[in-house]
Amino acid sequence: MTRDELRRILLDELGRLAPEVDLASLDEQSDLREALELDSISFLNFMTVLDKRLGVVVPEADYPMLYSLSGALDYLERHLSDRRS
């Protein structure tokens, strides 16, 4: 999967937890929680899809790597290249 297919799934999912933000807009390096203005719950619903829509599974511990779109890019590519590996 490359990163833009995986920039558009979790654009897709991100639109589907805060339909009333422009995601178009939204910085890459910006926090997710306060950008999208996503409590705890809704965060953890994101981190839920991303198991169940590319079979990531997301520690606790590394959920700071994922407050941000280039972060979570980043940690789901090494993730998923590390799973064909």
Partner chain sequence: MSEFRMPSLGADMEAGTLVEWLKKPGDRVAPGDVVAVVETQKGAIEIEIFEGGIIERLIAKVGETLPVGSPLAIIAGSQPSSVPQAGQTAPEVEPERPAPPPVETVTETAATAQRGIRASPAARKLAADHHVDLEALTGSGPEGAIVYVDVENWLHAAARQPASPPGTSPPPPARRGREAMREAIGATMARAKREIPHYYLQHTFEFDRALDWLSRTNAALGPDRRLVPGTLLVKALALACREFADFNGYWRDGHFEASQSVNVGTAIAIPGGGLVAPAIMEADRLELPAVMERLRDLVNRVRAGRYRGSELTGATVTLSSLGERSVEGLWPIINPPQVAIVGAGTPVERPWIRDGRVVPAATLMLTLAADHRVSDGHRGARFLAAIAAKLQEPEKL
Given for the second form:
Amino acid sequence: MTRDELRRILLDELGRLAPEVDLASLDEQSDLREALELDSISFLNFMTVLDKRLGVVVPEADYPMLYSLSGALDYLERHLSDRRS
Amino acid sequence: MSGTATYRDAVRAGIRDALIRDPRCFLMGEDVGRYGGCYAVSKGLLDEFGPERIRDTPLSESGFVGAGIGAALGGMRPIVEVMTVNFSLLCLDQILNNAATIRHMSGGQFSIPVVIRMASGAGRQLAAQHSHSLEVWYAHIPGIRVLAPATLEDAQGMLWTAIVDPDPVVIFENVMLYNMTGSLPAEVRPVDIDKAAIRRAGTDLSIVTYGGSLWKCMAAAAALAEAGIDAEVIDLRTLRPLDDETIMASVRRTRRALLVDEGWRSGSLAAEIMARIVEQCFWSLDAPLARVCSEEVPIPYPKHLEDAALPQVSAIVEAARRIMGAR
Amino acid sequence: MSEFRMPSLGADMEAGTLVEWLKKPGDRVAPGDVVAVVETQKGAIEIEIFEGGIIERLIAKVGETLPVGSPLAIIAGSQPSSVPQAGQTAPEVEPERPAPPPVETVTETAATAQRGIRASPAARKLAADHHVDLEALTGSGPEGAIVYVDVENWLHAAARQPASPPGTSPPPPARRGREAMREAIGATMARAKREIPHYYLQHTFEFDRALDWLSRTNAALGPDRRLVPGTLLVKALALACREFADFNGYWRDGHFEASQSVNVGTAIAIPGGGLVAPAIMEADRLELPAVMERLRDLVNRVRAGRYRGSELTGATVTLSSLGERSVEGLWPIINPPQVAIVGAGTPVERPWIRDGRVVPAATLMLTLAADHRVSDGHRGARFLAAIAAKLQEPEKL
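Now the other one: the form predicted in complex with the partner chain, given that the block above is the form predicted alone.
Entire complex below, previous chain first.
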């Protein structure tokens, strides 16, 4: 899966979690929890869909690595490629 | 006395105990001495205590109950037996106009520590002049206390507590209970005469009753349990003053109440308790209140009609099922 | 043939705006079906129908603002209901009987408001305490009467309503209710500050044990089963309310009515502004995973703009928790007619003295605002301490 494909999946899911936010203007470096007003439960929902859709289970200790869109893309790429190798 | 005994034995044990404890106590009534009591309650007591303390009286309820009230006024502790509640109407004047009023009318200077025992209830084919349940007539009167022991322990223990009470106490013994067997403790133990007793704990409805109907209610509760209805059975024990606290606490828990009373339906003790429940527990109620009482006829002589006139286990079960929504 | 009318979703509601029809002419509806979304001051609320039939015609148009009781649709083949719809004018006076004498005032209960319904006093009281509309219920008692257990079951069912998986619900209605909501919050809070003699207490304590326990518990679980700290707060508060009944209930008609059940309102911010505090019913009886499930369900639905009237009025006490990325503490305002609200700040790492040594520790600041007409500070302090104590033993929650 390319980074672009992965980005499309994440934006799709984030769009469901925060339907009122315009994702087109989302800065990849910004803190998703601020930009999308995700509380702890909504963020947990995000982690849940990553598990359901991509099969990546993110431990709590790794949460901070996924606070931005770019961080999340890096993290997922790493884990998806680890799994292939 | 211990082991297997009858309710009759229990009443007798209570009387013996009172006579032994307090020389001011004596028993009087129709046929209580030589004959041993019309229901054989006082059998043997004449031999043991002598004619001074076990006194046969003429057939004159008004006369001997009046004498008992006078004796109490003079410092004695009389136990007066009236053969049945029907006959007690001849001495109702003494009980209502003298026993119940003298403390009030003397400004508290005199008290009447008399105990009047009487049999009540039907089921022995004694016909309409010997079978009625007029407990509520007495429970209506301020100034007296009214008891209805339904167990051996109460039959034995309530008497002494009643004697110690400085005011008149009327005790009703249901005629169908005299032959009931059970075990009695070796020693006579006075029991409280203030509280109702929960004879069977349950969560679905409260069956409130007293006297001879208690055991019908217990049988009904057992039948209901098989149908998945968990009934609580309350034995009132004291009919005046009523223990509202126990009744209301139970009804608030179960939210449903069924009253079972061998008295006639109109103006019954069941009616009074229903009124109190509505006054005190209205917002806890989950179903209409119900009651099973005697049919409003003079109690008939023929067995099948007598049975039909009285509260029976099947009618109690049916009434309970109805207020449970016929589950 | 009957009319489906604009329901009353609270005593203060006069009108509602139809946002969306979820049924169309020809659709069959059953009692309890959600048929439309109506915007009120409390936000968009799904409204249910309480009779069955076929939608013959939609009368109200999307966007229309209609007073309570206005016809919204015509239902064909419906059982003529002897039961008046909420908001409908009082039923016709029965011909043979004169108008009933005024019913004794016992708060504003079902007895007066829902005269045509066969329900026991106990059921009416429970329904009134929890603002349950008896019309929504089916009776299982004598002659089909609604009895206590029917209301109880309904409350349990309401507490168990399944979560719509995140994202599956349609996009929320336009946010034009925002101003109305701000107005409603303002009016309620102004009333609370004006009428309720608040007293405030604060307690800061070590929160390490709870957080460590959560990390350990969550480490073994997939994301969909992990717990957030708020779960512990809800449960600890609910359990403490059992011991301290004077913080759980309502101030009504000049006196306090303790509630039998503990329904914890949880303040949830609406993205973009506004706030609601829907209740987790009987939170004291739920295991932590169940509390979490309820919390997640509420957050998801608040976010999607979909919650029901009954959820907004059932709370007996409220928790306002700032979450993990906010400030240290808050001084909340009681949500009337409740009598207490507990505030939880963000856990803060700070130097702490433990056994005579300065150590780094995560601490939590809990605050309590309570009603002085019902309790005093001494009692409040014990209540707050009881919540803190429960949080020291998360494994027992």
